[in-house]
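What follows is one chain in structure tokens, specifically the form predicted on its own.
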Amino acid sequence: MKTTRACIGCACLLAGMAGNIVRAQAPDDRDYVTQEQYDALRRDFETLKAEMRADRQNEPATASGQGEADGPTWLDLERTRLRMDAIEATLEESRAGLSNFMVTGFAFTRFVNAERMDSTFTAKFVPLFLWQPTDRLLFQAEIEFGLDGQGETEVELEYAEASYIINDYLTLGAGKFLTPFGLFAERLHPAWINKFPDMPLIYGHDGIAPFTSLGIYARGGVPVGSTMFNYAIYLSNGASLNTGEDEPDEAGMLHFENFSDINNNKSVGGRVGFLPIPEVEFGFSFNWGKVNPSGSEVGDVDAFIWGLDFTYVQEVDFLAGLFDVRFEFARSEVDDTVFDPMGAALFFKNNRDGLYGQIAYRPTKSGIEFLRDFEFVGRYDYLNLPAGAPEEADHERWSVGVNYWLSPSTVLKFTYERLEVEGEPDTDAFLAMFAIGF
């Protein structure tokens, strides 16, 4: 009967482990198995099985049928033994810090023919290692290979940040990280995920709007009700002013890709969603700090940057397919100052704006099963630059394609556009690209 009870115990033993191991492998699930959970079951498991070792030791030898009538044979306890044994196998390859690790990311060809420029291929291919050292312990970085207009390898770090879960409403991080200011940088930039083969302008070179930044920040998500919030605020290495000092041209620019500051004072951002329902989100997003160089004739510069975001996606019965419809509006206001390129003074009022909408449609209910695969797209988005700045043309673009899904981490993208410059001639240009995620 000692036997008997600890194959029980072994059982219900081994059930608890087992959907423990299920919740720690379990992406959404934050019931991890801590630890001390881990060693308290250790030893559980090997008092039991140290139990049945002996009560089989034991029990005096008999002939095949002579036992008890209820009682497990050797052969149950044997079978018993190597399933308890694969179970231990299982518990040390799923210790924290052993096999949490994965490999991810994407990969692209772009073709790029414009009017009045060289048609042109380009290959990127950017891996994204994920590693979770413990169940609260996460490291993510991305790297970007590329080719630059010589056949040399360009090698870029996107971002490399570490986070801890405090709780289910806050996670502390630091590093290089995507900065959560509007939608596309954290959201949408995965080239198999953007919709269109390029970037909107307000992200741009001549962008207005912050694409990583270098620092530590807070994050989460707090229920109310039936509705939800997320929140993200960082403190990061400033963005720059181009004082047009060696850079004539871009006089008055914000450049935000700083790996160490300009001077003694830091940036502040952040960004707030709201979700009054699951499929749109509200959101709204700011930085702060100030932009001048230590040392600058230019003298005290802030630069404040906002931005309204919207997200409505949603599978729409009626018209039989999936929605997708992103806006993003940002704003960017420089404190006055005068720039002084060449030994030619120049002074302006330096905001910029700039927004982007598009939609995406693609019919996943249609009744012709080859149109599921295929996603129709359209994008309008504009950038307004300064008046009196060396580079002050306005930018506006329109922006009409049609993707093919060949997987749903796989597409083929065939985009038109039609830039317009103010004061130059429009630019057509067809772009196309293969991208992957994996």
Given for the second form:
Amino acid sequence: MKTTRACIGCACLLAGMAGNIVRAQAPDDRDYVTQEQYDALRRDFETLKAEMRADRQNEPATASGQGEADGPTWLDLERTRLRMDAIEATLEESRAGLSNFMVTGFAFTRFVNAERMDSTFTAKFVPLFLWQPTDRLLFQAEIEFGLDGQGETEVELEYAEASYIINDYLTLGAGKFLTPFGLFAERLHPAWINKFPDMPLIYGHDGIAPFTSLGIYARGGVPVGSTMFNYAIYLSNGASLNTGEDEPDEAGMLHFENFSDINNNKSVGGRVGFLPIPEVEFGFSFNWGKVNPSGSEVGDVDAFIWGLDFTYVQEVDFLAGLFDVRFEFARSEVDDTVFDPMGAALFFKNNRDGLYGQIAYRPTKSGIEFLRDFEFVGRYDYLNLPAGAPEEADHERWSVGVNYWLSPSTVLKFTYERLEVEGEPDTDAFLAMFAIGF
Amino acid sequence: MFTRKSLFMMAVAGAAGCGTAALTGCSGDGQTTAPLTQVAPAAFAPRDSAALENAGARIWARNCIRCHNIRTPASFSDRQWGIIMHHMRVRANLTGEQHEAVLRFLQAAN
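Pass me the form predicted together with its partner chain as well; I've looked at the form predicted on its own already.
First the chain shown before, then all remaining chains and molecules of the complex.
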């Protein structure tokens, strides 16, 4: 750049001089230059020549890292230009445009060592795709990648749903969604959020509360004075009743992975939450629908599941830390019917209930900085199964643990559990988990 | 109106000082240990707020910790916060006003 400018300067000067010399030969007196003018022009010319020479000497010197002290050279400028071009290209690439897309999610590795069982590591990777085509429209899908015992990769579509904001207080959605029943499925299940390496007993395959649903929903929040209500209501395929024909041990259990409905009836469900202050929430949930497969021998069977939940999360000054307290109770009531697994008529009152209460304390305001990243957790849960059912043993469990937070969404969990199953010896277990939300 | 730093400090103060700073992994940023209740009265909506960002900071500090640890505003870009806040609005049943206030705050403070 500098060289170019110098060249142009020189060329003009030379052109000017040449013009003057040509004119100097002309007879007109006005075109003659004085000695003074000539000397001035000559000095300018010499200065420019010297600058050009210095520039030329600088070029290789800078390339080998010398000459920096003289200020930026053409090479520096060229480098800066290239860097600017790269930044411009990156900015262009990440320009919002009309549709926004991002990938978040979580991953974890878990170790379980339970009495009378082989200890094992497991791992899961759960990416969450978020796509926001417009300010009102959001698509979210979470896929769970795991490994089975044979080393094969298991893939599960945890949820995939689209939602549309109708107004400040109402959003509609459709797809496979985390069921807004209670707290755990919708709010606490990601490994970087859950305070323990495992689920409460009322959730999961043998549990009684719905985890995901396939259907449509409406939800939102409404402030009332200084308090707040929130609601969610949904219509879904609902649960399916295990009649015991294929799995006699599970006769009477409800399954929520009912992805192509087993009957024509849809389930209706929902949750209402009330927050007197942001730190406290009370919730009531329900789910009601027909659960028998069409044409099954068990006849028409309805199931009504309901639940209560409570949340308290607050940093308490005088205890120098953050308290996170959760409680959930759920009860499932299934109409009377006779099951016939393997030709033996079986009747039992098909009601189940369970709960968990957990507390976590993190000394976030402790004077000892090192302690602030530790969290102490405790949980009690139970699950009561119907007497007379193929699986009737009630479960009760105590869990205590210490978590260490490496970042707001990266945690190491160490938990000790004692599980008491009716009629069986107690089982002690040690669990550890490394979870990361990204 | 507010510098990014001051907005963030305000929110950290709102979330009761250094403790939450530790939660967010930003130890040292929270200078005040003023209890939460002195900073923000029990309110969810920016009823009398002079600035939406200010209200957003308070809502962020008190509501976003309900389900999980808070992530600092600097954790994500403006565009990413736009998507995340839409996600959280649906998940946490926030009103339009709360959504907008928190988003404004996060985008100003990151």
